[in-house]
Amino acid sequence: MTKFVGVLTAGGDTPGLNAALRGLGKAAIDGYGMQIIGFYEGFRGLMQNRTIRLDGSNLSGILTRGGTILGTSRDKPNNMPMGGQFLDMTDTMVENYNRHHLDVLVCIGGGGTHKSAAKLMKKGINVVTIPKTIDNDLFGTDHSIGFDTALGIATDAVDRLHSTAHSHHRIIVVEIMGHNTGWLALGAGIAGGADVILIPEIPYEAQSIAEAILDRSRGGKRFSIVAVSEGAMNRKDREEFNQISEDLAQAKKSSEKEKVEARMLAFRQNQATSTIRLAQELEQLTGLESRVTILGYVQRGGTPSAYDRLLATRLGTAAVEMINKEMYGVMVAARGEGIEPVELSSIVGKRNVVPQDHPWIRSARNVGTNLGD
């Protein structure tokens, strides 16, 4: 009996999506007999039933193509802006699933796209997802489609500021994505021979970091490239972040609530500018020139790697073989050389984050690179 297989890409868009619905369509139609619905702009597109039906001649031609196909938005199922408010629009999409007769929903995307799939779960929906993330903070797989990319990326962006420091014998503070974890930051840092690593792992103080810069100065050294985590933070602020955060927690009046989301909005909205006033900051007790490049989407974008490649046709085509057996509401996981299905209930709410005692910061400070603290 035919399976009737839906498909969307939520979230922020990474390299390799494309890769991923191409592996998964392909190995449905071809070796499956299944039929493949896409939809268009993420869980919108299914709120809305815009669709595309994905067969060889769409698939073909996309391996190495950026972004995805069928568009992506960050709109969520019980959450979705309509008309000026936040609506739960989670029954429509049930509706719409059940208007095409599938048999499963696969959802590609991150934390939140996992969260929304467990979400529609719950009403009925059986689901598949795929993990891509240039910020390789799933919980549950070793790697996400994207982030090899954006690693590359990232790491030529260290490697080309050394020559532009060296010259002007500067500090050169760059901000790499990231979201909460370090994990792009700290690889791309120790790949491109950063002097300085700041992830959202370790608190920082800025005079650890500007005696580390003098030392470098002292020695001979008359430039630092210092790679910073969008979110990393200074040990005063991340204590001012545990103490809002509890707070929430706390809160028991809706009055209470609106009172401690409002200080995190400030708080968050401060943080935007915190790299611009660490360079500042590292300017001032250092007496030495600093200048800030912020990546910012560059890392999104591009032609994938061979890796993601890899690890998006693997995924893709190991989801079909989980769906031909049935095997729903799971989240296909790299796992080493492996793929294993790893439920969704279980991964839900966690964040993969840099342990402290990983090999890669262990290497980092074998090599004598500050980390801020």
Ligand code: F6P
Second form
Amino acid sequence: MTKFVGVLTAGGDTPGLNAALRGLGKAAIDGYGMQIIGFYEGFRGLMQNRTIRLDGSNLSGILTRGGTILGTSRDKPNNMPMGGQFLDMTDTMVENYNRHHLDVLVCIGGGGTHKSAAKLMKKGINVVTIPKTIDNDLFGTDHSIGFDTALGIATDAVDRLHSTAHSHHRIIVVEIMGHNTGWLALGAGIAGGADVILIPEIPYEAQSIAEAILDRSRGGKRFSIVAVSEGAMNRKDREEFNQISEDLAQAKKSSEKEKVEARMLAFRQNQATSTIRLAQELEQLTGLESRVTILGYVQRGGTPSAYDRLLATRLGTAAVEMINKEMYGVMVAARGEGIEPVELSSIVGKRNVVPQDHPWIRSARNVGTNLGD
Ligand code: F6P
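Since the structure above is the form predicted on its own, I would like to see how the form predicted together with the named molecule looks, so please show that one next.
Everything in the complex follows now, all chains and molecules, and the chain you saw is the first one.
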């Protein structure tokens, strides 16, 4: 019996999504005679029934292309922005899934996408997920599509910042993406030889960083590169954040909820400029001129690395093998050299954070990198 497969890409885009679509599509059509349709812009396209039949014509020539030919969105099935309000549209999505007589929906995405896929699964939809995120924060897989490319881009930026920091005897504080985890900043910081690396998992003290920079100055090195993860916080802010999070959990159903949510919003808005404030603080504490570089979306753009193309092709084709065996409700996870199915229910809501004793942390400390603590 021919299997009918739907696929969508959701959440922030990453290089390698097209390689995954190509791997999935080619293996499904050529290897197993399945039929495959794509939904545009993540779960929004599934709700709106906006589709494209995937075949040899649109699946070829996309291996090396960044972004996603399907487009993406961060819209969630149960909280869909609809004309000024947020509505639960899961039932409409189930209807559209049935309209196309789909056997399975493949959702390629990060943490949010996995949560959404699990919600659809509870409504009776068969799902298979493929992990992608530049943040490397997905639980249950060793690797996710996009991280390697972003790591390469961020490392290249840290490399380039060295010469200009050196010429001007400046501190350059470079902000690297990663959401609430420090993998990208830690990896790029180590690979690029940053002098200071700040990650969300290790709250920092500006004074400790300033001392490390002054030590370098005394040793004749009058420039420093500080790689800071966008989610990194100083100790005081981390304590405040933990407190608001706790209050939020307690206020969930009470009349205080809105007030605590407003506190969190204000906190987050203030955090958006924390890298700039850190650079100013370091300038004051060290007397060295400092500059900020925010890498931003350049880390998510352009051609995927060879590693990500390979990973995406492995995951996409393995997903088809699982679909052929009707293994549903799983993430197609990369484990060592192999690929394994991991029950969605065992990973949803969990996050892969950098453990304090991770080998990367030990390596960074062993080469004398200051981690802000
Ligand atoms: O999850 C990927 C990521 O690029 C994070 O590193 C970053 O915090 C976030 O997405 C940015 O989100 P958006 O694309 O919604 O601006």
